[in-house]
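Let's start with one chain on its own, the form predicted alone, as structure tokens.
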Amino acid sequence: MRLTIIALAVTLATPALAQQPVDATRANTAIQSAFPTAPAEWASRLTGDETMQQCSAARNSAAKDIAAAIQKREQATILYPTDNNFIGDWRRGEALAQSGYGLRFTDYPPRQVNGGNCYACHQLTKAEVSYGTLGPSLSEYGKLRDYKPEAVKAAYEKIYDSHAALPCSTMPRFGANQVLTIEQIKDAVALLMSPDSPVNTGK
């Protein structure tokens, strides 16, 4: 009986405690204590740019006004391919969709190219069934867009700054944070638009 009670109150209190204002104080002293040894190139990742500050300070749930200087400023980052072709290699693009490597302290200096690590929030072919659903599935990705001009472009633009598309995206910034390649980024855009690709033929 007294587990149940106590239970009850962690469950009931839960929800209030994660209203409470955040110290920023103490939690910068937290983050910077929790990484003693990180390279001073990665001072930023633990501060965290405008766009990080802001969606923080609104949860993420950024007002009308904020997301939309937010997504204003995103967009203006976007470099796109210099021969104006979106789509690469979907073969690579699928490699990379299952590559988790990059920007961890294991993975520094870095021995090999970043890897996308889709699966880890999306379900993306038939063949792979471990798979995460933070973000909505891919199946069928250019298939159900009739692998339209427009759709491969906006499928670039969403992978290289999520934020362009939807303000404090928890999808990361694959390009405009260096994590991936412009060649790279065009391998993931063909996994998701080529109408080889698994993705789209259910393989």
Ligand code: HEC
Contents of the next structure:
Amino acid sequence: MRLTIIALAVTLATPALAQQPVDATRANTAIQSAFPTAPAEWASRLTGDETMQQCSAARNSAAKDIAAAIQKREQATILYPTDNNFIGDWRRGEALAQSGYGLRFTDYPPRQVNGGNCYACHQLTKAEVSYGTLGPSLSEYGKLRDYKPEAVKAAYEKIYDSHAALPCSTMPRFGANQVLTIEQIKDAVALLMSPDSPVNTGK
Ligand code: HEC
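Output block for the form predicted in complex with ligand HEC, input the form predicted alone:
Every chain and every other molecule in the complex is listed next, the one we just looked at coming first.
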């Protein structure tokens, strides 16, 4: 009997819950108050910039004109290496791809450089068997693109600002949000695009 009542209650409550509109102000207040000791520089990130707000409002599938505006705005944030050389050191790139250091509560005050945490979402080298699958595999990334200069530049731009290539991407904007420096982004590009990088040699 009791089970029946619970089952009935769940059946009755579920559609009602699903239909309840989300009160954005209440939700935002709850989120803000959940971070009472957040570093000051987090304040703007809890609210989100214009791009985040537009992507959230559209649940990451922004209408064409909004997506185009996001892409244009994000492309404008990209700073390029002054010598137009996009390839750094793949060994340093591999180290930053492995490192998830930075921007966490425990990382303040910062004691080392930030990482890119690429393995959290991507397969890269064959040797690393622990990786996430939210993003596509980047194994043999350069080889598959014949190490073409346009592909090297595109990889740099993707890492610098993921929304510049795909509006409302769920990949972080590493350069635009100053998570990684230009030099670090070049190192990540080297990991993807150097012929002797383990990403391409398969070792
Ligand atoms: C939170 C998850 C996440 C992290 C962390 C992340 N990425 Fe991504 N990445 C994605 C997703 C999802 C995509 C596919 C959608 C897109 O293109 O934005 C992607 C796409 C890419 C692409 C384009 C792939 C293609 O099809 O051409 C490259 C290159 C890339 N990521 C490199 C990196 C590098 C390098 C790092 C570390 C500095 C990194 N990503 C960190 C989620 C992530």
